[in-house]
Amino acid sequence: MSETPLVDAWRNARSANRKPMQVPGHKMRYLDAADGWAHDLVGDTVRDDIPLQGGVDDNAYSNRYLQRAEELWATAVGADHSRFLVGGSSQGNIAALATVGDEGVPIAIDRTSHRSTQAGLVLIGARPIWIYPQLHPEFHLPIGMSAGSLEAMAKQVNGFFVTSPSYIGTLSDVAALARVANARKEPLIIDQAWGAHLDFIPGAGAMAQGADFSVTSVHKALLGYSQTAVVSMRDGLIPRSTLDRWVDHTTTTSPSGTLLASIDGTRAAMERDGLGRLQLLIEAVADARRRLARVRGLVVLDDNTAGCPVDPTKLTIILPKTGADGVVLGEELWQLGHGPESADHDTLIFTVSVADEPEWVVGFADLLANLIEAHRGEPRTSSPLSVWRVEPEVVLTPREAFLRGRRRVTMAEAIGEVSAEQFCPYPPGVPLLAPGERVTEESVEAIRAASLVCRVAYCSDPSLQSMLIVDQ
């Protein structure tokens, strides 16, 4: 059995029976008794919440168990250094960006990156230089960020940030990535947020083809907490420090021991028997692409289709030649328990997890072919997220944007201005418009249609009537 020292620890002060005089509030009460104060309206939500301060360790941390199992982590990944995170992969995104990036210096960022990005943007001051994906010719996704794009920037910049794999599942050549990034001698950051378990995949995952900096959600794919999510690093180029102080820079000082503990948990899983579960998972959902594939009109992304490797583990189809809404299909799949990740009139992605049964995974497949037939229509051309294909115009740091002057005016007004803020659609959570850029009249129409699939989301007016501008 590999060793689990965050879980074990958890364990042995779950069975203490504490009283304890500090912090958290709900003094651990709740673990087992049914009759405490509140019990009926919290009891449930808290039982299993247990401090990592005070709690699964001492205040001074010195059994060091949360170290023990960063290093664990590290080593399984083929990574120097991890750190874990409870503020998701949008902590350890800009924990990363801070870590390469200063005041005005220039970072090369893949334009399809998580609205993350921008917050640590801002945060830092660093001047994106944005990079674009390959787009697929006929469905405008992105298949991946080529290296000759890497090789072909002629200014130095301070790192490299590229998305792999994409929200709809497409890889990038991290290696090829990698190598440009070498011979640079500049840090290539790999946003796997959606590709965790890649990490188990012997030289799938991003630090084992080269990576400087990873940043994984174990919630995402994996058996993590909500929230939970790891940051890692290769010596070299930057020392740890560096990351350490953003990493603790960006995170709560009251850290929880169960959602840290659930992350260590994780790691001893796959190291047990998590190769075998996935190798099962993989081949349960290429059966599924095969019987979905076998729908007339239907458009299964995999290496074929999409022209460029994708997550084996991934679910995604492209609805148009079919006549099915999107939307239509995902709300009824809401009904039914199995609500998608993502729903567009175009497209739905599936996540698909080591804690889904193989079997039920091609079941899924044949209940959601029939429901395309029951909603068959007319075929149409499709009609992608404007998100894949901004190119937008940057005119201030985000930094600069966010701390200027704002005011507002109506939608039609701003054409022409700089936004001081952001519209994300989410899902995906890749920004149509960010602070610092010029908003113009297909950005405004992109965020309109957005609006009617999907939550568009940070920005100030949720009524999309007006928004803020930096006034200048």
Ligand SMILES: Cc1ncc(COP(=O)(O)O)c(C=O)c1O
Given for the second form:
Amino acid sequence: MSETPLVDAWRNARSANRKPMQVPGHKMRYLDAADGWAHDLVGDTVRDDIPLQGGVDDNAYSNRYLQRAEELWATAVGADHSRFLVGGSSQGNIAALATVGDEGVPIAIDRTSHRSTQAGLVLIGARPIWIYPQLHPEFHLPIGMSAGSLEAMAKQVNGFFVTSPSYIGTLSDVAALARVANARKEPLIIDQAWGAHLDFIPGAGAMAQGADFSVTSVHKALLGYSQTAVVSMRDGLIPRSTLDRWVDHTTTTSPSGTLLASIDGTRAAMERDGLGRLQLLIEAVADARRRLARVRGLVVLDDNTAGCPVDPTKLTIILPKTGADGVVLGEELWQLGHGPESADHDTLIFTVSVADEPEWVVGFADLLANLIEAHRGEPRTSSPLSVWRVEPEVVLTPREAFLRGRRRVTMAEAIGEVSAEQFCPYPPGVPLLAPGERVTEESVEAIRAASLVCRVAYCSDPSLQSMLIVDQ
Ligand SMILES: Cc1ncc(COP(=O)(O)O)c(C=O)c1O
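Okay, that one was the form predicted alone. Can I see the form predicted together with the ligand too?
Now the complete complex, all chains and molecules, led by this one.
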């Protein structure tokens, strides 16, 4: 059994029966007790909450448990340096971008990236040069960033940021992207939020393929507590201290030892027998895909149907030719207790992880196949979410737009103006319109259409009647 410094220290803290005279305010009185004031309201919700400082470690962090656990993670994923995060991959993206960028510095960024990249750009004032993944000719879904897209921008930019796996599970050839970046000696960041498990398949993770930075959510595809993520880097282009500065700048001063220990435990589990577990899962997903592919008209995303490599643990189906409506199926699945990761009219995405029993994954495919049959209808043409096709006219950098004066206008009046805010269908959390981008008839229509299938988040008027534009 490999070393687990944070898990061991967390267990010791849990059994120490301390009566701390310091934070947290709940005093860890609820670890086991079923009594105590307000136990009925908060006891269960904070039962296992032990802080890092003055809990898992002492106030001075003198045992350096976190540092040791981070070293073990870095070694496991082929990085030189890793930092554990309690602000999700959102924090990782912000910290990684801030590490490679600076005021006015051009960075080539995948426009299908998560909204958190915009927060990073606002923070540092870097200038995004948007690059676009290839789109599937029929389904209009992203099928990977080509090395040529990076090559075309290489002379103009000081860094690259690409998301792989994409939200739907398609993979870019990170090794090819890294060759372009490495030849220019410019850093490549891979947002691998959905692919933490790839780091435990030999040669499949972003760091193993030559990226300079990777960001992974431990809570998405692996076993970590919600909010947990890791940002990793290789030495050479940028000092570790720069990443450390930005991680520290963007995080809480009271990190949860429980969250952090769950990252450590996940790494140890994956090193112990994670690959075997992943292989069983991959076989189960392959079986599930085969069963679903028998449903007439259903397209099941795999390397053949996508035309690019697809994360072998991802289950993504494309419905139009079955006539079934993904939003309706998504609601039924939610009622059955099997809510999908994402559902729009055309596409259903399911997150499958090492915590899922392989038999369950196969059984779920049969349940899903029956549900699609029950909702079969007239085949229709695809109407994919427009987030994958946005090609904005950038007028101001995200930071300039964020800091300028703003005023509220109706959506119709906004056409032709510059957006001061973000409109982000969630999921997948990719902005349809972002600060600094020109508002067009198409963008307003895309926002309206998205609101019919999902929550359009992070805008100031949730009724979508008005928006904030830059007051030029
Ligand atoms: C591609 C991508 N990157 C980053 C994030 C942010 O991850 P987290 O929720 O861990 O902050 C998400 C969240 O959905 C995402 O889809």
